[in-house]
Partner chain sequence: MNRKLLLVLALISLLLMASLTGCSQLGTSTPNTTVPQTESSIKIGGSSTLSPIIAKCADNFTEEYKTWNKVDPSLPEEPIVIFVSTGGSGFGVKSTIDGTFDLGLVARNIKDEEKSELKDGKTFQIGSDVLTIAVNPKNPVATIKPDISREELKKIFGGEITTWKQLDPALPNKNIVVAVRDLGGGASEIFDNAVMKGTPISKDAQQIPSMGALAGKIMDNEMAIGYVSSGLVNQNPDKLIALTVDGIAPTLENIKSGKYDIGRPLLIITKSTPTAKQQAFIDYLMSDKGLTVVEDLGYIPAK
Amino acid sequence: MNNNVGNTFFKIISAVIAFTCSLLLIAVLFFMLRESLPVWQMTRPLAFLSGTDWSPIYPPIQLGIGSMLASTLWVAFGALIIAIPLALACAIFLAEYAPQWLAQLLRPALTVLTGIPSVVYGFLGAAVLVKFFEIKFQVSSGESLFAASIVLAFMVLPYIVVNSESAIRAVPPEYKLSALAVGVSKPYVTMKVIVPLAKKGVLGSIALAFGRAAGETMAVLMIAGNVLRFPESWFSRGEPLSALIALEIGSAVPHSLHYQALFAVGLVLILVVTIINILINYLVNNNEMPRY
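If we look at the form predicted in complex with the partner chain, what structure does this chain have alone?
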(Lines of atoms letter the chains of each structure in order from A and count residues from 1; the text may use other names and numbers.)
(Lines give C-alpha, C1' and ligand atoms only; values in the text may rest on other atoms or scores of the structure.)
Protein backbone atom coordinates (compact mmCIF):
# COMPACT_ATOMS: atom_id res chain seq x y z
CA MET A 1 0.00 0.00 0.00
CA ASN A 2 2.71 2.38 1.11
CA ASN A 3 4.75 1.46 -1.91
CA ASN A 4 1.77 2.23 -4.13
CA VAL A 5 1.55 5.75 -2.74
CA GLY A 6 5.22 6.25 -3.48
CA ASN A 7 4.73 5.02 -7.02
CA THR A 8 1.85 7.36 -7.66
CA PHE A 9 3.79 10.29 -6.29
CA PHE A 10 6.75 9.44 -8.45
CA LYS A 11 4.54 9.31 -11.50
CA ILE A 12 2.96 12.65 -10.70
CA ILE A 13 6.29 14.32 -10.14
CA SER A 14 7.77 13.03 -13.37
CA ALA A 15 4.69 14.19 -15.22
CA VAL A 16 4.85 17.64 -13.65
CA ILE A 17 8.55 18.02 -14.48
CA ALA A 18 8.05 16.88 -18.05
CA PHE A 19 5.08 19.19 -18.41
CA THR A 20 7.01 22.16 -17.01
CA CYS A 21 9.80 21.67 -19.54
CA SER A 22 7.38 21.60 -22.45
CA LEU A 23 5.60 24.59 -20.99
CA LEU A 24 8.88 26.48 -21.09
CA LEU A 25 9.15 25.95 -24.84
CA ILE A 26 5.58 27.11 -25.34
CA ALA A 27 6.23 30.14 -23.12
CA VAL A 28 9.31 31.10 -25.15
CA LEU A 29 7.42 30.79 -28.42
CA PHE A 30 4.48 32.73 -27.00
CA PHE A 31 6.71 35.54 -25.73
CA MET A 32 8.61 35.82 -29.03
CA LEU A 33 5.35 35.85 -30.96
CA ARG A 34 3.80 38.50 -28.71
CA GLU A 35 6.85 40.79 -28.90
CA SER A 36 7.05 40.49 -32.67
CA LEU A 37 3.31 40.74 -33.39
CA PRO A 38 3.37 44.30 -34.86
CA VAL A 39 5.94 43.15 -37.42
CA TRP A 40 3.70 40.36 -38.67
CA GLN A 41 0.80 42.79 -38.90
CA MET A 42 2.92 45.24 -40.88
CA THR A 43 4.59 42.94 -43.37
CA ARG A 44 3.49 39.72 -44.94
CA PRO A 45 5.49 36.81 -43.52
CA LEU A 46 6.58 35.81 -47.00
CA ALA A 47 7.89 39.30 -47.74
CA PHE A 48 9.69 39.29 -44.40
CA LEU A 49 11.38 35.98 -45.19
CA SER A 50 12.27 36.65 -48.81
CA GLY A 51 13.07 40.39 -48.78
CA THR A 52 16.72 41.26 -49.10
CA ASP A 53 16.63 44.83 -47.79
CA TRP A 54 17.10 45.34 -44.08
CA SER A 55 16.69 48.92 -42.94
CA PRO A 56 14.74 48.91 -39.69
CA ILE A 57 15.65 52.42 -38.50
CA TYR A 58 16.14 54.86 -41.32
CA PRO A 59 13.35 55.44 -43.79
CA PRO A 60 12.37 53.90 -46.12
CA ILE A 61 11.85 51.17 -43.53
CA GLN A 62 12.32 47.76 -45.05
CA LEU A 63 12.21 44.51 -43.19
CA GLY A 64 13.52 41.63 -45.21
CA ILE A 65 15.70 38.92 -43.77
CA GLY A 66 16.22 36.83 -46.90
CA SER A 67 19.96 37.49 -46.94
CA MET A 68 20.38 36.51 -43.30
CA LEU A 69 18.18 33.45 -43.62
CA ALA A 70 20.25 32.30 -46.59
CA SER A 71 23.46 32.97 -44.63
CA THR A 72 22.21 30.87 -41.73
CA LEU A 73 21.35 27.99 -44.04
CA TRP A 74 24.68 28.23 -45.90
CA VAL A 75 26.67 28.30 -42.69
CA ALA A 76 24.76 25.52 -40.93
CA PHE A 77 24.44 23.11 -43.85
CA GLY A 78 28.01 23.91 -44.86
CA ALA A 79 29.17 22.97 -41.39
CA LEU A 80 27.26 19.69 -41.63
CA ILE A 81 28.73 18.92 -45.06
CA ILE A 82 32.20 19.27 -43.59
CA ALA A 83 31.46 17.65 -40.25
CA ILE A 84 29.35 14.60 -41.17
CA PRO A 85 31.96 12.60 -43.13
CA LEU A 86 34.64 13.36 -40.55
CA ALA A 87 32.39 12.60 -37.62
CA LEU A 88 30.99 9.37 -39.05
CA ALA A 89 34.45 8.08 -39.87
CA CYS A 90 35.50 8.99 -36.37
CA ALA A 91 32.48 7.28 -34.79
CA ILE A 92 32.94 4.11 -36.83
CA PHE A 93 36.60 3.99 -35.92
CA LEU A 94 35.86 4.47 -32.23
CA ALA A 95 33.06 1.91 -32.13
CA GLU A 96 34.44 -0.80 -34.39
CA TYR A 97 38.15 -0.51 -34.96
CA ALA A 98 39.93 1.42 -32.24
CA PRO A 99 41.75 -0.61 -29.59
CA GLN A 100 40.33 0.12 -26.19
CA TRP A 101 43.26 2.18 -24.93
CA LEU A 102 43.14 4.46 -27.97
CA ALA A 103 39.37 4.91 -27.73
CA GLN A 104 39.74 5.82 -24.10
CA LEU A 105 42.26 8.46 -25.10
CA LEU A 106 40.28 9.88 -28.03
CA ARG A 107 36.86 10.03 -26.43
CA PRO A 108 37.73 12.50 -23.64
CA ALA A 109 39.65 14.60 -26.16
CA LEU A 110 36.48 14.89 -28.24
CA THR A 111 34.33 15.77 -25.26
CA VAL A 112 36.77 18.50 -24.33
CA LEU A 113 36.08 20.02 -27.78
CA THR A 114 32.46 20.60 -26.70
CA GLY A 115 33.66 22.44 -23.63
CA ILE A 116 35.65 25.10 -25.48
CA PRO A 117 33.70 28.36 -25.35
CA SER A 118 32.44 29.51 -28.73
CA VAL A 119 34.15 32.88 -28.37
CA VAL A 120 37.48 31.05 -28.28
CA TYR A 121 36.60 29.20 -31.49
CA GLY A 122 35.60 32.52 -33.00
CA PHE A 123 38.79 34.16 -31.88
CA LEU A 124 40.93 31.35 -33.31
CA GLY A 125 38.96 31.43 -36.53
CA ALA A 126 39.37 35.18 -36.88
CA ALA A 127 43.07 35.08 -36.04
CA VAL A 128 44.07 31.99 -38.02
CA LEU A 129 41.52 31.08 -40.71
CA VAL A 130 40.60 34.61 -41.77
CA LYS A 131 44.26 35.60 -41.97
CA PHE A 132 45.06 32.40 -43.87
CA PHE A 133 42.44 33.16 -46.52
CA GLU A 134 43.68 36.73 -46.81
CA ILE A 135 47.26 35.65 -47.48
CA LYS A 136 46.57 32.49 -49.46
CA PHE A 137 43.98 33.88 -51.84
CA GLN A 138 45.17 37.50 -51.89
CA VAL A 139 41.74 38.85 -50.95
CA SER A 140 41.25 42.11 -49.11
CA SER A 141 39.31 40.53 -46.31
CA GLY A 142 39.24 36.86 -45.43
CA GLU A 143 35.89 36.57 -43.69
CA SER A 144 33.42 34.27 -45.39
CA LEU A 145 30.55 31.89 -44.73
CA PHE A 146 32.94 29.09 -45.69
CA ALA A 147 35.37 30.06 -42.93
CA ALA A 148 32.47 30.17 -40.46
CA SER A 149 31.33 26.73 -41.65
CA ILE A 150 34.77 25.26 -41.04
CA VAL A 151 34.86 26.54 -37.47
CA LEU A 152 31.28 25.45 -36.84
CA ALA A 153 32.09 22.01 -38.24
CA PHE A 154 34.64 21.54 -35.48
CA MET A 155 32.17 22.78 -32.90
CA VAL A 156 29.47 20.28 -33.87
CA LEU A 157 31.83 17.40 -34.61
CA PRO A 158 31.87 16.00 -31.06
CA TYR A 159 28.06 15.97 -30.88
CA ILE A 160 27.81 13.81 -33.98
CA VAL A 161 30.71 11.56 -33.01
CA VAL A 162 29.57 10.83 -29.47
CA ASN A 163 25.93 10.21 -30.34
CA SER A 164 26.67 8.22 -33.50
CA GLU A 165 29.17 6.08 -31.66
CA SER A 166 26.66 5.14 -29.00
CA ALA A 167 24.10 4.44 -31.73
CA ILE A 168 26.56 2.12 -33.46
CA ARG A 169 27.42 0.42 -30.19
CA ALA A 170 23.73 -0.07 -29.47
CA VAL A 171 23.35 -2.37 -32.49
CA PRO A 172 22.87 -5.86 -30.98
CA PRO A 173 26.05 -7.97 -31.43
CA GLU A 174 24.08 -10.83 -33.00
CA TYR A 175 23.82 -8.90 -36.27
CA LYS A 176 27.54 -8.45 -36.46
CA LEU A 177 28.31 -12.03 -35.47
CA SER A 178 25.87 -13.57 -37.91
CA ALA A 179 27.09 -11.31 -40.72
CA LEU A 180 30.69 -12.24 -40.03
CA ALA A 181 29.70 -15.89 -39.90
CA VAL A 182 28.45 -15.66 -43.48
CA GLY A 183 32.02 -14.83 -44.40
CA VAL A 184 31.88 -11.20 -45.53
CA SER A 185 34.69 -8.80 -44.66
CA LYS A 186 34.63 -6.50 -41.67
CA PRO A 187 34.33 -3.27 -43.72
CA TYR A 188 31.33 -4.79 -45.47
CA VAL A 189 29.69 -5.69 -42.16
CA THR A 190 30.34 -2.22 -40.79
CA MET A 191 29.12 -0.23 -43.77
CA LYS A 192 26.27 -2.45 -44.95
CA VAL A 193 24.94 -3.92 -41.73
CA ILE A 194 25.86 -1.96 -38.65
CA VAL A 195 25.76 1.64 -39.89
CA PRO A 196 22.35 1.20 -41.59
CA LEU A 197 21.02 -0.28 -38.36
CA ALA A 198 22.35 2.70 -36.42
CA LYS A 199 20.86 5.18 -38.90
CA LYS A 200 18.20 6.41 -36.50
CA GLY A 201 20.68 7.47 -33.86
CA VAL A 202 23.04 8.96 -36.43
CA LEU A 203 20.32 11.09 -37.99
CA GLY A 204 19.27 12.18 -34.51
CA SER A 205 22.79 13.34 -33.80
CA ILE A 206 22.84 15.25 -37.08
CA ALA A 207 19.61 17.00 -36.15
CA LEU A 208 21.16 18.02 -32.87
CA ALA A 209 24.26 19.28 -34.66
CA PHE A 210 22.18 21.31 -37.10
CA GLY A 211 20.38 23.06 -34.28
CA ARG A 212 23.67 23.89 -32.68
CA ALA A 213 25.21 25.16 -35.92
CA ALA A 214 22.23 27.30 -36.88
CA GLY A 215 21.97 28.89 -33.46
CA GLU A 216 25.66 29.48 -32.83
CA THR A 217 26.29 33.18 -32.51
CA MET A 218 29.64 34.31 -31.23
CA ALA A 219 31.87 32.36 -33.61
CA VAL A 220 29.91 33.28 -36.74
CA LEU A 221 29.68 36.89 -35.60
CA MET A 222 33.45 37.01 -35.61
CA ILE A 223 34.09 35.13 -38.85
CA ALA A 224 31.16 35.40 -41.26
CA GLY A 225 31.87 39.04 -42.13
CA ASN A 226 28.48 40.58 -41.27
CA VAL A 227 27.51 42.15 -44.57
CA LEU A 228 23.92 42.64 -45.66
CA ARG A 229 24.37 41.52 -49.26
CA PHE A 230 22.62 38.31 -50.29
CA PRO A 231 25.20 35.50 -50.16
CA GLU A 232 25.40 34.10 -53.68
CA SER A 233 27.86 31.38 -52.78
CA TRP A 234 29.40 29.57 -49.88
CA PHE A 235 32.42 31.81 -50.24
CA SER A 236 30.66 35.16 -49.96
CA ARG A 237 30.35 37.05 -46.74
CA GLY A 238 27.05 37.06 -44.92
CA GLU A 239 25.30 37.75 -41.68
CA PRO A 240 23.46 34.79 -40.16
CA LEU A 241 20.26 35.43 -38.20
CA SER A 242 21.88 34.84 -34.84
CA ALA A 243 24.65 37.35 -35.62
CA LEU A 244 22.06 39.92 -36.72
CA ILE A 245 20.26 39.65 -33.38
CA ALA A 246 23.48 39.80 -31.38
CA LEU A 247 24.73 42.82 -33.33
CA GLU A 248 21.63 44.95 -33.16
CA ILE A 249 19.65 44.08 -30.02
CA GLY A 250 22.02 46.09 -27.83
CA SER A 251 21.32 49.31 -29.64
CA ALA A 252 17.66 48.76 -30.45
CA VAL A 253 15.28 51.02 -28.57
CA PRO A 254 12.94 48.81 -26.48
CA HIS A 255 9.50 48.31 -28.04
CA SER A 256 10.50 50.13 -31.23
CA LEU A 257 9.85 48.50 -34.58
CA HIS A 258 13.53 47.59 -34.79
CA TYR A 259 13.32 45.74 -31.47
CA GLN A 260 10.17 43.92 -32.51
CA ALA A 261 11.70 43.02 -35.85
CA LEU A 262 14.64 41.42 -34.04
CA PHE A 263 12.20 39.32 -32.01
CA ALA A 264 10.59 38.30 -35.27
CA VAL A 265 14.05 37.26 -36.49
CA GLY A 266 14.48 35.18 -33.33
CA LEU A 267 11.12 33.52 -33.92
CA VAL A 268 12.11 32.69 -37.50
CA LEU A 269 15.36 31.18 -36.25
CA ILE A 270 13.53 28.95 -33.74
CA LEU A 271 11.02 27.87 -36.37
CA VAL A 272 13.70 27.10 -38.97
CA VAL A 273 15.58 24.88 -36.53
CA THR A 274 12.35 23.23 -35.36
CA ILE A 275 11.10 22.58 -38.87
CA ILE A 276 14.38 21.04 -39.94
CA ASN A 277 14.43 18.89 -36.79
CA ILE A 278 10.89 17.73 -37.57
CA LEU A 279 11.92 16.93 -41.15
CA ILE A 280 14.87 14.87 -39.96
CA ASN A 281 12.64 13.06 -37.45
CA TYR A 282 10.18 12.37 -40.23
CA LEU A 283 13.03 10.97 -42.27
CA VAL A 284 14.03 8.76 -39.33
CA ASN A 285 10.55 7.38 -38.78
CA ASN A 286 9.87 6.75 -42.44
CA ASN A 287 13.02 4.79 -42.91
CA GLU A 288 12.13 1.33 -41.82
CA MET A 289 14.88 -0.63 -40.21
CA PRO A 290 16.56 -2.79 -42.81
CA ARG A 291 15.74 -6.44 -42.32
CA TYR A 292 18.24 -9.20 -42.63
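Got the form predicted in complex with the partner chain; could you also share the form predicted on its own?
No partners, no molecules, just the chain.
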Protein backbone atom coordinates (compact mmCIF):
# COMPACT_ATOMS: atom_id res chain seq x y z
CA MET A 1 0.00 0.00 0.00
CA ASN A 2 2.80 2.41 0.92
CA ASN A 3 4.63 1.59 -2.31
CA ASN A 4 1.49 2.26 -4.37
CA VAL A 5 0.93 5.59 -2.63
CA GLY A 6 4.56 6.56 -3.16
CA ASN A 7 4.45 5.61 -6.86
CA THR A 8 1.23 7.55 -7.38
CA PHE A 9 2.65 10.60 -5.62
CA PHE A 10 5.82 10.42 -7.71
CA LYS A 11 3.80 10.16 -10.95
CA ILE A 12 1.72 13.18 -9.99
CA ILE A 13 4.79 15.26 -9.12
CA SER A 14 6.50 14.24 -12.38
CA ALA A 15 3.40 15.12 -14.40
CA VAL A 16 3.12 18.52 -12.70
CA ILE A 17 6.79 19.30 -13.38
CA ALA A 18 6.52 18.21 -17.02
CA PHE A 19 3.34 20.26 -17.50
CA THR A 20 4.96 23.30 -15.86
CA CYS A 21 8.01 23.09 -18.14
CA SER A 22 5.79 22.77 -21.21
CA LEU A 23 3.66 25.67 -20.04
CA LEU A 24 6.78 27.79 -19.53
CA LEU A 25 7.91 27.15 -23.09
CA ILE A 26 4.46 27.99 -24.43
CA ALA A 27 4.42 31.19 -22.35
CA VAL A 28 7.80 32.26 -23.75
CA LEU A 29 6.66 31.61 -27.31
CA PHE A 30 3.39 33.47 -26.74
CA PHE A 31 5.17 36.48 -25.21
CA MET A 32 7.67 36.70 -28.08
CA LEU A 33 4.89 36.29 -30.64
CA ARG A 34 2.88 39.06 -29.00
CA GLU A 35 5.85 41.43 -28.90
CA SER A 36 6.75 40.73 -32.53
CA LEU A 37 3.20 40.66 -33.91
CA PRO A 38 3.45 44.11 -35.63
CA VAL A 39 6.44 42.84 -37.60
CA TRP A 40 4.54 39.81 -38.88
CA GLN A 41 1.62 42.06 -39.80
CA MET A 42 3.72 44.38 -41.94
CA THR A 43 5.89 41.77 -43.65
CA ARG A 44 5.43 38.27 -44.96
CA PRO A 45 7.23 35.52 -42.98
CA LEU A 46 8.93 34.24 -46.13
CA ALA A 47 10.23 37.72 -46.97
CA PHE A 48 11.42 38.16 -43.38
CA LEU A 49 13.29 34.84 -43.45
CA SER A 50 14.77 35.11 -46.94
CA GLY A 51 15.55 38.83 -47.16
CA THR A 52 19.17 39.90 -46.89
CA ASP A 53 18.74 43.59 -46.05
CA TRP A 54 18.41 44.66 -42.41
CA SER A 55 17.50 48.28 -41.72
CA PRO A 56 14.84 48.48 -38.97
CA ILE A 57 15.53 52.12 -38.01
CA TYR A 58 16.18 54.32 -41.02
CA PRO A 59 13.88 54.42 -44.06
CA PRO A 60 13.40 52.60 -46.26
CA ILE A 61 12.60 50.02 -43.57
CA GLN A 62 13.91 46.60 -44.55
CA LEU A 63 13.49 43.53 -42.36
CA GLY A 64 15.34 40.56 -43.78
CA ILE A 65 17.28 38.06 -41.67
CA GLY A 66 18.29 35.62 -44.41
CA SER A 67 22.00 36.38 -44.05
CA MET A 68 21.91 36.07 -40.25
CA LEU A 69 19.88 32.85 -40.42
CA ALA A 70 22.38 31.38 -42.88
CA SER A 71 25.26 32.40 -40.59
CA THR A 72 23.52 30.71 -37.65
CA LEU A 73 23.09 27.46 -39.57
CA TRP A 74 26.68 27.58 -40.88
CA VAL A 75 28.05 28.05 -37.37
CA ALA A 76 25.79 25.51 -35.63
CA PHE A 77 26.03 22.70 -38.17
CA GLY A 78 29.73 23.42 -38.69
CA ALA A 79 30.32 22.99 -34.98
CA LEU A 80 28.49 19.64 -35.05
CA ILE A 81 30.49 18.46 -38.07
CA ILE A 82 33.68 19.06 -36.11
CA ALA A 83 32.47 17.92 -32.70
CA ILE A 84 30.43 14.78 -33.42
CA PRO A 85 33.26 12.48 -34.65
CA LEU A 86 35.56 13.56 -31.83
CA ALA A 87 32.84 13.32 -29.19
CA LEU A 88 31.57 9.89 -30.26
CA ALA A 89 35.10 8.51 -30.39
CA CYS A 90 35.76 9.87 -26.90
CA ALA A 91 32.44 8.51 -25.57
CA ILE A 92 33.10 5.04 -26.99
CA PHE A 93 36.61 5.06 -25.57
CA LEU A 94 35.42 6.06 -22.10
CA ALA A 95 32.56 3.56 -22.06
CA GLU A 96 34.25 0.52 -23.59
CA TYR A 97 38.03 0.79 -23.71
CA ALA A 98 39.41 3.26 -21.15
CA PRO A 99 41.00 1.87 -17.96
CA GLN A 100 39.00 2.65 -14.86
CA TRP A 101 41.58 5.06 -13.46
CA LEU A 102 41.79 7.02 -16.71
CA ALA A 103 38.00 7.25 -17.06
CA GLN A 104 37.74 8.56 -13.50
CA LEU A 105 40.18 11.34 -14.44
CA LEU A 106 38.57 12.28 -17.74
CA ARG A 107 34.92 12.39 -16.64
CA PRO A 108 35.40 15.20 -14.06
CA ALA A 109 37.52 17.11 -16.58
CA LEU A 110 34.68 16.97 -19.10
CA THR A 111 32.23 18.12 -16.44
CA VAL A 112 34.46 21.10 -15.68
CA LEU A 113 34.58 22.01 -19.39
CA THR A 114 30.78 22.30 -19.48
CA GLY A 115 30.92 24.91 -16.72
CA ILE A 116 33.47 27.25 -18.29
CA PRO A 117 31.76 30.57 -19.24
CA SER A 118 31.30 31.10 -22.96
CA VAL A 119 33.07 34.46 -22.79
CA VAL A 120 36.26 32.61 -21.81
CA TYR A 121 35.99 30.41 -24.89
CA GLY A 122 35.33 33.51 -26.98
CA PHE A 123 38.31 35.35 -25.51
CA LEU A 124 40.64 32.40 -26.12
CA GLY A 125 39.33 32.05 -29.67
CA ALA A 126 39.84 35.75 -30.39
CA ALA A 127 43.28 35.81 -28.81
CA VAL A 128 44.63 32.53 -30.19
CA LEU A 129 42.58 31.13 -33.06
CA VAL A 130 41.84 34.41 -34.86
CA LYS A 131 45.46 35.52 -34.53
CA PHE A 132 46.63 32.14 -35.85
CA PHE A 133 44.51 32.48 -38.99
CA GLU A 134 45.73 36.04 -39.53
CA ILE A 135 49.40 35.02 -39.32
CA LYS A 136 49.18 31.60 -40.98
CA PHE A 137 47.02 32.61 -43.95
CA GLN A 138 48.11 36.28 -44.03
CA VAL A 139 44.59 37.73 -44.03
CA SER A 140 43.50 41.09 -42.67
CA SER A 141 41.09 39.47 -40.23
CA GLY A 142 41.00 35.92 -38.94
CA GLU A 143 37.38 36.27 -37.88
CA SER A 144 35.08 33.88 -39.73
CA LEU A 145 32.20 31.47 -39.30
CA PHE A 146 34.74 28.65 -39.49
CA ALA A 147 36.66 30.03 -36.51
CA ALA A 148 33.39 30.41 -34.59
CA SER A 149 32.47 26.80 -35.45
CA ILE A 150 35.78 25.53 -34.06
CA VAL A 151 35.25 27.33 -30.77
CA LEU A 152 31.63 26.16 -30.56
CA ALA A 153 32.74 22.61 -31.31
CA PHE A 154 34.91 22.60 -28.20
CA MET A 155 32.04 24.12 -26.23
CA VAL A 156 29.48 21.47 -27.20
CA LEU A 157 31.87 18.51 -27.28
CA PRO A 158 31.60 17.79 -23.52
CA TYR A 159 27.80 17.71 -23.73
CA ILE A 160 27.88 15.10 -26.49
CA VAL A 161 30.57 13.03 -24.78
CA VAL A 162 28.91 12.91 -21.35
CA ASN A 163 25.42 12.11 -22.63
CA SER A 164 26.59 9.66 -25.31
CA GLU A 165 28.76 7.78 -22.83
CA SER A 166 25.82 7.50 -20.43
CA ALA A 167 23.66 6.13 -23.28
CA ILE A 168 26.33 3.58 -24.27
CA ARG A 169 26.86 2.43 -20.69
CA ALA A 170 23.09 2.08 -20.24
CA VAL A 171 22.89 -0.67 -22.89
CA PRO A 172 22.25 -3.97 -21.05
CA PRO A 173 25.45 -6.04 -20.89
CA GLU A 174 23.61 -9.12 -22.16
CA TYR A 175 23.79 -7.77 -25.72
CA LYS A 176 27.55 -7.42 -25.60
CA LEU A 177 28.10 -10.75 -23.87
CA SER A 178 25.87 -12.58 -26.35
CA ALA A 179 27.70 -11.07 -29.30
CA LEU A 180 31.12 -11.83 -27.85
CA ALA A 181 30.03 -15.39 -27.13
CA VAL A 182 29.61 -16.14 -30.84
CA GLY A 183 33.19 -15.09 -31.51
CA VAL A 184 32.93 -11.62 -33.06
CA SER A 185 35.53 -8.98 -32.23
CA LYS A 186 35.00 -6.29 -29.61
CA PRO A 187 35.23 -3.41 -32.15
CA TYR A 188 32.49 -5.08 -34.20
CA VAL A 189 30.32 -5.52 -31.11
CA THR A 190 30.85 -1.87 -30.17
CA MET A 191 30.05 -0.38 -33.57
CA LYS A 192 27.36 -2.81 -34.75
CA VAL A 193 25.59 -3.68 -31.49
CA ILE A 194 26.27 -1.27 -28.63
CA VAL A 195 26.28 2.06 -30.49
CA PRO A 196 23.11 1.37 -32.55
CA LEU A 197 21.27 0.39 -29.38
CA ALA A 198 22.37 3.65 -27.76
CA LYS A 199 21.35 5.80 -30.74
CA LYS A 200 18.45 7.48 -28.93
CA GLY A 201 20.72 8.87 -26.25
CA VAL A 202 23.41 9.79 -28.79
CA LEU A 203 21.00 11.67 -31.05
CA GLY A 204 19.49 13.34 -28.00
CA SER A 205 22.91 14.63 -27.03
CA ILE A 206 23.43 15.90 -30.59
CA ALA A 207 20.11 17.74 -30.45
CA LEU A 208 21.15 19.31 -27.15
CA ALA A 209 24.48 20.32 -28.67
CA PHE A 210 22.78 21.91 -31.68
CA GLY A 211 20.57 24.02 -29.43
CA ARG A 212 23.63 25.07 -27.44
CA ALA A 213 25.57 25.99 -30.60
CA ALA A 214 22.70 27.81 -32.32
CA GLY A 215 21.88 29.89 -29.26
CA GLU A 216 25.43 30.73 -28.20
CA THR A 217 26.06 34.48 -28.10
CA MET A 218 29.35 35.66 -26.62
CA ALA A 219 31.70 33.32 -28.48
CA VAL A 220 30.23 34.00 -31.93
CA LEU A 221 29.94 37.69 -31.11
CA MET A 222 33.70 37.85 -30.57
CA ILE A 223 34.81 35.60 -33.43
CA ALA A 224 32.28 35.43 -36.30
CA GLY A 225 33.04 38.92 -37.63
CA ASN A 226 29.60 40.58 -37.21
CA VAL A 227 29.11 41.47 -40.88
CA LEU A 228 25.54 41.87 -42.17
CA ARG A 229 25.97 40.08 -45.46
CA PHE A 230 25.08 36.66 -46.79
CA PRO A 231 27.93 34.21 -46.11
CA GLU A 232 29.25 32.77 -49.35
CA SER A 233 31.09 29.96 -47.62
CA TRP A 234 32.04 28.55 -44.24
CA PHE A 235 35.11 30.80 -44.24
CA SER A 236 33.18 34.05 -44.72
CA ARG A 237 32.46 36.52 -41.97
CA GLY A 238 28.91 36.73 -40.73
CA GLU A 239 26.56 37.61 -37.91
CA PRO A 240 24.40 34.85 -36.40
CA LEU A 241 20.96 35.64 -35.01
CA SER A 242 22.08 35.49 -31.38
CA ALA A 243 24.89 37.99 -32.06
CA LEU A 244 22.44 40.32 -33.81
CA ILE A 245 20.14 40.36 -30.78
CA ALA A 246 23.01 40.90 -28.35
CA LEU A 247 24.47 43.77 -30.39
CA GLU A 248 21.25 45.70 -31.01
CA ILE A 249 18.93 45.05 -28.07
CA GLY A 250 20.70 47.68 -25.96
CA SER A 251 20.11 50.43 -28.52
CA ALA A 252 16.55 49.45 -29.45
CA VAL A 253 13.83 51.73 -28.08
CA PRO A 254 11.19 49.66 -26.22
CA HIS A 255 8.06 49.01 -28.30
CA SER A 256 9.66 50.48 -31.41
CA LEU A 257 9.75 48.58 -34.70
CA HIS A 258 13.42 47.83 -34.12
CA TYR A 259 12.61 46.38 -30.69
CA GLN A 260 9.76 44.28 -32.07
CA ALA A 261 11.91 43.05 -34.97
CA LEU A 262 14.51 41.72 -32.51
CA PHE A 263 11.75 39.78 -30.74
CA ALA A 264 10.82 38.34 -34.13
CA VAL A 265 14.45 37.30 -34.60
CA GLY A 266 14.43 35.59 -31.20
CA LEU A 267 11.19 33.80 -32.06
CA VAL A 268 12.73 32.50 -35.30
CA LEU A 269 15.79 31.27 -33.41
CA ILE A 270 13.64 29.36 -30.91
CA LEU A 271 11.55 27.83 -33.69
CA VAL A 272 14.63 26.73 -35.63
CA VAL A 273 16.07 24.92 -32.60
CA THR A 274 12.65 23.40 -31.81
CA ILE A 275 12.14 22.15 -35.38
CA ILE A 276 15.60 20.55 -35.46
CA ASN A 277 14.88 18.79 -32.15
CA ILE A 278 11.52 17.55 -33.45
CA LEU A 279 13.15 16.20 -36.62
CA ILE A 280 15.83 14.38 -34.64
CA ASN A 281 13.22 12.85 -32.33
CA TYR A 282 11.20 11.80 -35.38
CA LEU A 283 14.21 10.09 -36.92
CA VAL A 284 14.96 8.29 -33.65
CA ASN A 285 11.42 7.04 -33.13
CA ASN A 286 10.91 5.88 -36.73
CA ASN A 287 14.19 4.05 -37.31
CA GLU A 288 14.23 0.28 -37.17
CA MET A 289 16.19 -1.63 -34.61
CA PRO A 290 19.75 -2.42 -35.71
CA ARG A 291 20.42 -5.64 -37.64
CA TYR A 292 23.50 -7.70 -37.00
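Being a predicted model, the structure only gives us computed values, none of them experimental. Only the largest set of C-alpha atoms that superpose within 1.5 Å between the two forms is called the rigid core. Numbering follows the first chain given and starts at 1.
Relative to the superposed core, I278 undergoes a C-alpha shift smaller than 2 Å between these two forms.
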